[in-house]
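One chain is shown next in structure tokens, namely the form predicted alone.
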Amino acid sequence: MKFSVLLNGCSESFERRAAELRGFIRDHVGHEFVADKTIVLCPDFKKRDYFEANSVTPKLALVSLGGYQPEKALAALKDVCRDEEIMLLPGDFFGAEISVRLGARLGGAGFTGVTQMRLEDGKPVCDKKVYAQKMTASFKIEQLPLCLSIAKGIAEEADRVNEPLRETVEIDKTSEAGGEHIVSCGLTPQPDEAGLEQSDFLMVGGKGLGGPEGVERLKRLAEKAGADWGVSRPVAMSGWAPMERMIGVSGIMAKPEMCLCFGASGAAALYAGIARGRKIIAVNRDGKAPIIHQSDAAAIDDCLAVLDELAKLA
């Protein structure tokens, strides 16, 4: 059975979502699927060797949009994916959206945060996460086509197989309706998200830090360390941090060499941030609490009064 690469190309993650879901095909495909082409939406068709560098398989298509906006983004791919079984889209905002979206408007199945497909009697099967990370489950999809989002860090980056393009066909859909309500758009990154997956040293702070202050002593203590730093979701959610500082699958997925976590109970969606982590060394009074098992070392104490330790050793 054969599948399609979906990426957003406006996008200034382009290069290292594309890396993501080389890997997520390498480790996370059954071979028993055949990579057809990848698909990606562009403003123009300027930065055509760039793609054509960045692309997943063989085969390319650059759809020019004169600029990302979702509703005109699908108005194009409804046209331009009629006759594709499988999409498969980053595990990004972008792809968890476009999935969803897009396989109802083809009159079929969208899905996302999946970690593993293979094909089952003829049927695609897609596993992923459920009950908060605890569980893995197993979905066969009767309906098709099926667009899915592959789960938030879930693929090592992987570089492209050295293997020339067989062919780029350019489609412009810059004058096509769609999205006319738009008065205008555009892309605004996120700071220091791309910093923190791949920061080689990261400290995270938990509800443990106890509020706006102790996430600025954890704050002071990684610029003295020269690390980044990062929190869990109760931490941002209780607007102690700035949301793109949040871990997990909700936020951020790191790969530290080095992971110190203060504070934090180790809740399955903070873990699944931290789990590709080297090291990971927690400090928590509570020594029952799930990162204390989870963590290479662990210090069962007040995290507050670790951080003015370390910070005097800084």
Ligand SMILES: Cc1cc2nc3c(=O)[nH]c(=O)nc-3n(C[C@H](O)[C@H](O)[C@H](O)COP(=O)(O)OP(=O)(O)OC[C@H]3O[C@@H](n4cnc5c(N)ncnc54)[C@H](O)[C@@H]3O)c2cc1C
The other form holds:
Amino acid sequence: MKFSVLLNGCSESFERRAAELRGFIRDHVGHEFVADKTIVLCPDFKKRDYFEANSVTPKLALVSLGGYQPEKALAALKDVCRDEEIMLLPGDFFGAEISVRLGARLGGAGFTGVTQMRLEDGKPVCDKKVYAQKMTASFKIEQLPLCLSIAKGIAEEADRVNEPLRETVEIDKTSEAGGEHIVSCGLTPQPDEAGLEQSDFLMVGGKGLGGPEGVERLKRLAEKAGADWGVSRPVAMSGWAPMERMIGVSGIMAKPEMCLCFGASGAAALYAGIARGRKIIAVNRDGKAPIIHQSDAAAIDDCLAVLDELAKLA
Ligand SMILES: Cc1cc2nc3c(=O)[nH]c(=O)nc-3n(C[C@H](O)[C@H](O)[C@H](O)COP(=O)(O)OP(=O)(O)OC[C@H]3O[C@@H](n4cnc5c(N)ncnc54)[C@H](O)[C@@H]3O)c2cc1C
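Switching conditions: you have the form predicted alone, so give me the form predicted together with the ligand.
Then the entire complex follows, led off by the chain already shown.
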């Protein structure tokens, strides 16, 4: 069974997402599947060389939209993807939105957060983590085409294999209708998440920090120590820190060499965001908190007092 890859070439993280999908195909897709083409949504064809250099497969289709706008992209893709059986999308916001909406528009299936894909009885089977990441569920997909986005942080980034590009086609969809009901639209640049996803040294603060002042102390220590900092979901949801600092399944899946956790309980949804790291050191005043058993070393103490002591040393 064939599959194609769909990427947003209008996004700044295009290169990283392409590398992630390469890693996903290498490690998480059964060998019975055959990669067909990479479809890239792009503003125009000016950066053709760049897209060719990052293509995930030997066949590339460039779809020019003038600029990324989901309604317009979906209208164009309904035509471009009409013969596809399986579309693989990245684990970012673009992938999650378009996989579900495109699956519905093509009359097939949309699926997000996929950790593994294999073939059983001629049908694709997708695995996904459920029940707060504690169980893996397998879904046999009966209705094609299947548009799936991969689970955030599941795949190692992989370099392009030395396979020459065989074919590039250019599809001009700049005059495609779609999104006429949108009166105006603009982009608000968000701070780059890459720092945290790729951070080697990460400090994570939980509700035990007590409030925005505690987060400030964590931030100051991180800056002094040359570390990045992130927070648990309740800390971000309480407005103590920006949402793009959230670590865990709803935010950033990090893989630090060293992770210090201050006042976080270690709930499964947070822990998934640091579990792939190498060393975890936790500070929590509750010796029975899950993070204590999940960490390589722990201090049963007040996290604010420990933060202050570490700040003196940094
Ligand atoms: C669908 C879903 C998705 C989710 N996604 C995420 C996610 O991506 N990221 C995420 O973080 N959560 C996520 N959650 C929430 C998650 O389940 C937990 O509720 C959350 O991680 C708890 O955050 P916390 O550890 O900061 O707070 P708490 O659970 O309240 O823990 C605070 C900890 O701090 C300790 N403490 C308190 N005061 C001090 C002190 N002075 N010194 C030292 N220790 C102290 C306490 O002993 C406790 O262990 C999700 C939940 C759901 C249902």
